[in-house]
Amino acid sequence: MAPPLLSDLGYVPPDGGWGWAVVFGASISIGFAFTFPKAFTIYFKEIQGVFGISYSQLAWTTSIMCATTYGGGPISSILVNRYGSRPVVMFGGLLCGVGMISAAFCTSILQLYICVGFITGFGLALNLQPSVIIVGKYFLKRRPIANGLAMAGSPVMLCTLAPLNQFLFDNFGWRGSFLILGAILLNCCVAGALFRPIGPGTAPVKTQVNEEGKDALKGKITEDGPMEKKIEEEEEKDCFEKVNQYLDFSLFKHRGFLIYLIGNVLMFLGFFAPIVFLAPYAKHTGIDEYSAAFLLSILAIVDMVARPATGIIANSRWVRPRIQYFFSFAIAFNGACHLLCPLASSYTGLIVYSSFFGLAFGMVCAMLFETLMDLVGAARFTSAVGLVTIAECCTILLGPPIGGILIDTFGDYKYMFIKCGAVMVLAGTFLFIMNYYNYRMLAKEEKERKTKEEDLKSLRTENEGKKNWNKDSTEDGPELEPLRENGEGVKKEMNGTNEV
């Protein structure tokens, strides 16, 4: 679908200015969300002895946090629309910091559970939705740009955080290492700081308010009955409809957002487990730790160069007014690398293939959010966001363990990434397919708009046309009233002639 010259918000915005130190921002926090449950695990040998639990009862903490921050993202949403990004990301920032600080002090997992996946969890679902709320409030031009470069900041902090949490673990342990990270997270508070509010001038909106109470008082004064309804209006109201004031379930009658809504939800049962599994598949193979840990890094790299990329190719004119194909290409393409990976057998073909891989990913994470907007507009991209998370929170949750099934299974790697590959490849095709009929309907849709706007412009013309006549014969009336009579005068007198 074409951008609108004008956005749906009330105002243009700026497309610059402030609005790259914003994205500047939103790539700390979105880095912190997205990387944070993976660096995490760094930690799990340790903290497994520690508390002499099994692998998968620790890996729940991971599983909780990544719930929890999918989970909460209608939450998120109706904060940021009560208070706006700043303030919620600052919180979320706070609660982060609370969290880790916190865990550096639990003596058993369940209090772990609380600290790193409900509290840090929570924390997270508040830094990640803002922060790609509020970069669609300071662009509608440069947008897919925009938000590729704050999409970049996850594989830059994956690069970053990986070595710091090996160092950091190296010196300070892993309680120690809790009270390092819960100060760094902190910093997402300076990163929401940074997210100055924006939208339409207040003046406008003050003198409209000021007018609506000055009729209201005077509605007040003469008659208390119109005030009293709109009380009785007010409490009538129940919870859902206080709710959908601040998240629009309408937007499940929205054709678009349930195209969108069922592609992605298909897309993430095979999005997250090859990344999980590609090292440990690595090692299947023969290949060595540290080896196999740098295939991580090669893909990391690539992702961060893609995502920038891919947004300026996303902000063309060729491509963004049909982006929805672009994003169908680069689901099917990323599913298209895992059905290819059982083919690299040797090093050198797993390199190839984590590059790809990368590519593929960054193309994904650079427009999962810039599609939805493009598909339901800025001013209902708050609501749409998180009732896409939390839809998308249990095949997030599912996909890497199904995949350990099938490699329980039948004791092979490859049936995981084949699995990954095809649910990919039919989601991309799904969303290619039905975007299609998307665009054809609303072209459809366009032209007979267009239709009836020029039947009822011709038709109101037509009417003023006879409006104007009739009104232009009635103001002649008096001015030919003198020649009618001295006409029935000659008649009379002719008739009169005739008779005699």
The other form holds:
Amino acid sequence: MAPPLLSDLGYVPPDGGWGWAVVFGASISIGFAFTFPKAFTIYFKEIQGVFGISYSQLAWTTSIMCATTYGGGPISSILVNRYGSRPVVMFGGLLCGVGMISAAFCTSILQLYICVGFITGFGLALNLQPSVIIVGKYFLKRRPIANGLAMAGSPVMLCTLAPLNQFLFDNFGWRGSFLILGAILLNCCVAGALFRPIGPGTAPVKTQVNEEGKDALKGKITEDGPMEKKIEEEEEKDCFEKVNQYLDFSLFKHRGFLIYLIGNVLMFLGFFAPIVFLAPYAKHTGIDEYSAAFLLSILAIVDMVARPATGIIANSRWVRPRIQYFFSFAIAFNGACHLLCPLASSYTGLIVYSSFFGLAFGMVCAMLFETLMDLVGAARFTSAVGLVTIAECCTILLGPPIGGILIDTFGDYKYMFIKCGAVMVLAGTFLFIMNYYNYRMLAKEEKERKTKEEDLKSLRTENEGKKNWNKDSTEDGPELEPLRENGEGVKKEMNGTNEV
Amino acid sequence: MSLPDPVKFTFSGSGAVTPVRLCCCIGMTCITKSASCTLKLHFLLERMAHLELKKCIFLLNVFKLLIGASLEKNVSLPSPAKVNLTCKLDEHSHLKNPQVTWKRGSQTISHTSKSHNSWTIQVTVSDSSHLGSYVCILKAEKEISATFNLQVPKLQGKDKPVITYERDRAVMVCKSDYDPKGWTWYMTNGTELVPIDRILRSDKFQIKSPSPNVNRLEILKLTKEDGGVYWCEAAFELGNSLYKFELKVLSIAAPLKPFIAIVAEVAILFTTIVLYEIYSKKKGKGEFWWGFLVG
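After the form predicted on its own, can we look at the form predicted in complex with the partner chain?
So here's everything in the complex, that chain up top.
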């Protein structure tokens, strides 16, 4: 029912070895990218006082940072497609560092917008996408675990950055803290250094192909098999193809990609708002500040454990082929938590809610990129992640303000929770139904392709004896015969048999 | 040890009041369901004060009675007012024939009104001599007391030291819940409080008031000597309220040390990773640098 595990990368990923160092580097990089805007809010009160501005003016800083981090996705993808993950992450780390160091010398809020918002945000964008991409290049069989571990960097970093920021602020003021944070962000360069490039340099298909033969091979394969297999270095003169080489817009015709895009864009509308408003809601119900902060700590700790655990579960024999269903379930579970939250009015109830929320949040985050890789394949994932993040950018930014408006209009937090819960349950249901349809279509296509291959194979064995066929083939040139064999050989390897 | 008697809070208000959330809990059991209670057995009260200059009547009569514990509540009075203070005992209480006395210091005050479970006094606060602590003492099988501290409003600022750097600008923001009549800033010279005259030294000190209940002191062109203690004073009709700020002026070198340490750590780790990669790629090192940078 589900498609078999195929690698369209052109090589077999190591699934371990140096891959674990890459996962470690990716978790640091991803951790910084996701948690830095959140940890930054500690400085708000002080900067508000120094520059004499309102909270909402200052909140634009983190909004710009988030927007740039997600909106810079396509640029990140283009750069990774061209140069690979390593130089992009190192440059991103450098940019973050420079951004924060220059922010330490800012004298106005506009300069802060530029230094902290744009420069650091863009640097984080150049960190986030390539880290996720390179995990997909190093792992296939254990990819869900690798993704779960890489995404676990986010809560770990949050638990470290928040007290660290407080400590820096108490001892060095906000300017000194920015300077030191800039140095800390340079550690992303170290994470980038771990991203050793890996590619199809050693696979048999590529080494045998020369310039003229490449186009013919590509033509043959796309003609013979509906399974999409894109070779990384396309040399076609077509302009559209050239653009697609940098950023694969043809993904918009990919059924799985569109399903993922619509479902996720919808989901993010209600994803972050509950976290933003959890502490204020707790204070609203009469809980003191420290207990409210403790709720967030519970969330982070459960999140930290949930992400690798989800990765392990998603990697298991039963879940991996149906991972899209697991993802939809996680989203719907998340939504159900929010819908039930208004019923929790006591502190114990809120603790229970925080734990379940942490669990659900971790489950969704761990599988966020894994499911996209599963749908579009690791080769096209580079472009896919960029296109998806820029589309999600809008709803991510809209989510908390809409929640805020609901709270202000009705004076009650429960409508915000109901809205978030409803949106996520809807997104989860949508993804579940559409992926059911997608799995069926993929199975059907697989079946069609198999029968077509068998026909072609029987046809070929029939015609081998015929003289006409040989005459045609000698006209084309001796190169095509071994290429055709190689083409078949590739397909057979893809099917899991090795008969070449 | 036997559990203390559960005490129910009530409040009475007059005029335009916003709802108050009350909480009454003993241990983990809460009687009032409308709000949640912390485990620390302290009560929560959101003040519903409606302040009018002409007719200020505060009603604060919520407290919690525990065995042996005495309760305290601070009441902020920015301007002269008539205050009703009520001690109320819950109906579920088992205490029989309680006798309640109101005292201020050693002087007993007579009740303005009384019921079978509540005792009220009215205090007319017209100047600072009427401020202070008013205690309600309940004598039955046990003795329980509750204290109301009538005082001028407290100010808010930054309780941790304000950290700034040389040649930078320091900003200290002093806030109050009520609008005072005036603000003054002082700096300490040894043990003396010297008022800051902004007109005399306008190139160094700037005092701004973005709104009547907020006041900002800005110190420009900081030097090491500017560090120390500064005081913010708000003048109310019933007296003055002070808040202490501590200013620390650091040199640029202070954060540079950890900065350089971290940059060094980054460089060391980076070099280690590069060297390890060279070592493990010993065989194909011709194209190494180009291959290192471009994947």
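Residue numbers count along the first chain shown, from 1. Quantities reported herein were computed from a predicted structural model and do not represent experimental measurements. Basically, rigid core = biggest C-alpha set you can superpose within 1.5 Å across the two forms.
Query raised in the report: When you overlay the rigid core, is the Cα of residue 459 off by 2 Å or more between these two forms?
Result: For residue 459, whose C-alpha is compared between these two forms after core superposition, the shift is 2 Å or more.
Query raised in the report: So with the core overlaid, does the Cα of residue 45 end up 2 Å or more away between these two forms?
Result: No, because once the rigid core is superposed, the C-alpha of residue 45 moves less than 2 Å between these two forms.
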